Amino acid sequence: MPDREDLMIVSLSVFIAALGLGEQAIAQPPIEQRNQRPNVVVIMADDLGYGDVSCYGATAIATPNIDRLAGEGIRFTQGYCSASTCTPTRYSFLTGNYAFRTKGTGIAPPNSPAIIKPGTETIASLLQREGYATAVIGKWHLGLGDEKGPNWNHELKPGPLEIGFDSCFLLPTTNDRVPQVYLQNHRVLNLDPVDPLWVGDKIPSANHPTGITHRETLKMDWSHGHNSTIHNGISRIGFYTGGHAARFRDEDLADKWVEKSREFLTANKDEPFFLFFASHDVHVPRMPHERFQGKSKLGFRGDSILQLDWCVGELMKTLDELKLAENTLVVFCSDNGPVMDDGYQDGALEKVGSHRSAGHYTGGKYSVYEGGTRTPFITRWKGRIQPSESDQIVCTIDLPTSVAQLVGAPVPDTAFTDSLEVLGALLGERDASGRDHLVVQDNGNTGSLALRSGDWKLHRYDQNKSLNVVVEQKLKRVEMPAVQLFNIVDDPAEQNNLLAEHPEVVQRLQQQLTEILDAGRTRPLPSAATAPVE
């Protein structure tokens, strides 16, 4: 049975022969000499765990389209997001900066102002300058408007268009938070001026229906916290009134994301493009389209995974129809790990059975255990990436600098300060390596951080607590020691705290984490990288 490197050499030889370059060209030139202008599509799932798809070991559910993506590309076994909640991961993915360095990057409330300020370099603004058409479609949850917050009945800016996107079609916040409307570029879509939209955090009137006062009318009951304004039979976080013509049906979200993505891909098939497809599946409230309801054995959460897989299939089908698959780098990832009961009684816990959404890892969403930030991570570029599995460490925060390297775009010294260039690993280049260390966080409100450095992982709990350590139970706040140490290679489930056995490793990693926090960046400056050693 040939090993991975033999297969890659054979495949490369065939590729070179097809180009007529001869055997003498088998040695690959450096990446910087092979810059191309491929299209880039990033598909980010929401709350999808490492064990939630069949190509990562799930047996209770089948995800053939995601499996096909993995079969035609690289399936990373050590692919990470940088935070175990949505807003900070999305912030870090777009800006290339650790979210914990910036205040206000925790879970954004409904009326949050724009978290990424105009003038901030993003992966979108970099590609836009390089002549790419850029779009974000799906969940945003990074705030809108100036410091006063969004003015829902007027232009909603700054927003995505002020940080590098040519167009957007969005769910403005996240769907368990109000309002349930689409944002197209700078305006709420289909908003009737005679029925203005109001959004707030205080109940607007004593008789305003909520999940508490009108609980018997709900088609999906709440379990905790999600009991304010009711829309489509589901109560949410926050309050809103008006905007009735603009409101959407939860069941139609995925179809709308695919529809708008197909429009964008078709309109821009003749020029390089960047599409950020920000799925809302499998975030609560899980209310998939009727054609997916009951199709899994895992309740609406499982049905939403099937819906996500369908979306991936539709995007891949569109690329095939437009003959773009061989000129498009596709990245599939998740914004954080899984959670079962996240505010609604949707059967996720009751029907989980033997399914383990985080695979064999501990923790999930809200935690710095591996289950919170190690997720499915796949890259595919037909004809360029050879199908394989990789154990290189890569993270969504590394996409800005890596994509810049791919297209030959210069990166300002002040931009993407924590984004490391791992393009070779993402493309499966021979002898290429990924990260040697990574800092991950929870939502940022508790000061919980973890440093993965080589085989070791240090947990730091400033408030001695963590959520969602056991995913298949109701959310619980667990008391934690201030510091834990795990050998992540020998003990990937993080069960054996080696704090007492390896004090020298603890001291080294604590010093490394302190230096990372104090330095304000981890990406070395070009001058530092090339400075002579004295």
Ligand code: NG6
Given for the second form:
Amino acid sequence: MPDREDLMIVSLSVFIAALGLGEQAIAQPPIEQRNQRPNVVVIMADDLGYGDVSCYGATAIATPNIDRLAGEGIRFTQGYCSASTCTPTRYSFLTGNYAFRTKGTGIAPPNSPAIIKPGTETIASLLQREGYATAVIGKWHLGLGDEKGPNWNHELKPGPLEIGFDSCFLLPTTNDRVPQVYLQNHRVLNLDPVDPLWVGDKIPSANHPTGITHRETLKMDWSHGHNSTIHNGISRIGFYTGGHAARFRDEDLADKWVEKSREFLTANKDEPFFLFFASHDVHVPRMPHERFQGKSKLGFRGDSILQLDWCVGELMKTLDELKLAENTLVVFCSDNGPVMDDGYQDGALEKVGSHRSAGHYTGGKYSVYEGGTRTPFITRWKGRIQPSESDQIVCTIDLPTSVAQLVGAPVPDTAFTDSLEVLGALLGERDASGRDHLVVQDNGNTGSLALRSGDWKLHRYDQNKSLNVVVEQKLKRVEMPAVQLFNIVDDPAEQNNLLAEHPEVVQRLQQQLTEILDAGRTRPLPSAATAPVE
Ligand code: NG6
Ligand code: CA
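Moving on from the form predicted on its own, kindly provide the form predicted together with the named molecule as a structure.
All chains and molecules follow, beginning with the one already shown.
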């Protein structure tokens, strides 16, 4: 409960807002939470499904480190990301805003400008203002540069450093897209000025080798798309030339993320810090380090899960060595659900056997069925979080507001518009609840949304189509009815469309969804919650 002083602060800010003196009304968390300054580490996996790790039921693969994290913390059974593709989930995780509200938040192409504009409040800018050291390490895929796009041979800004990160060490897009270089803060690392980097979407010369012209030279063949410039025996989406000294090997990415994270954690062990560890596993091209290749029964996709698990283990080991585990909230999540063949012939589909990467849910990446957005979701804070399991609904989009509450930072009214405060649920506090509703989206291109509200879920397909409804098949676009209704509790696999049986529920959820879209926000204004009754 807020104490008197807090209520007075809130009332005062309501009064100021009412006078029109400031639109940035603030809500102060309870006083006992203001003194805590735990570190925050968010580990976001890429394309990892609900059923891909052993603590969520996988039997074809063992993930001892992720299992240990879950065993020491809370294993959420209703943890979500907000979209079934990468860019919109990451956009929403950082900004706390539903991506479908903003155009241009779908999967970013290689030369995408920065999607999150400088000046936008993010989880990183909020923590930075609170004195946290902030870093993002791994995959970015949220664009770089002004509206003209990235200036690869000069300063790459705006980017992460303009929205609250003190430092970054990144793969600029996603590794099936060009270029294969590291971004360190504002520059491509090791770029030799005599060999400038050019990136484009048109073939640069008639004799430029591609996945089509030089297919027989590839070490991993493509299945759809991904047949432009070749680097490291793998053809990609998009073209590039130059920057040879800067190019990395796909096999070394995970080691590099761990190395850079250890450096960051060690350098900042005495300060509060926020680390966004954005793994590239298990996205295509799946090319794990040689020491993981062939180590699972599931082909390179499974081997990449083992590599991800190793990274989690290294991060936990580092926190232990630095004696930080009891002062660090670790969140483990994924950016979207699973896909088998996402453009390369890496054996994922052929070797899947009885493994169900989305668990018992339907659909995966690109879909608004549960498999697209319900993923492993774990929180751990040794000594503070009691090991348990939770069926509270929490989402990656909730982290900005919840972390603000954790550190006692005020959230401007205009920020984090769809990020709900679910801190109690994230920490497993008794009687604390998560969300009662959540909107999830696909990439945005096919206009699919779903509203989870209590036990019900409404799917809306504005273009009557969906992709990847059956994960253990080749990607296929299928016709969908405009609307479907499921009872998620009775029918978690979303097999019985109850549209005809429950028209009143359909109408209620359709109206709720329309209101959410029209209102432009779902996070209640603190002033609204505490306004005095007349
Ligand atoms: C799709 C790509 C897919 C993957 C995805 C982004 C094709 C045919 N498919 O357009 O391979 O790159 O975009 O994945 O090009 S995500 O996880 O980063 O959203
Ligand atoms: Ca992804």
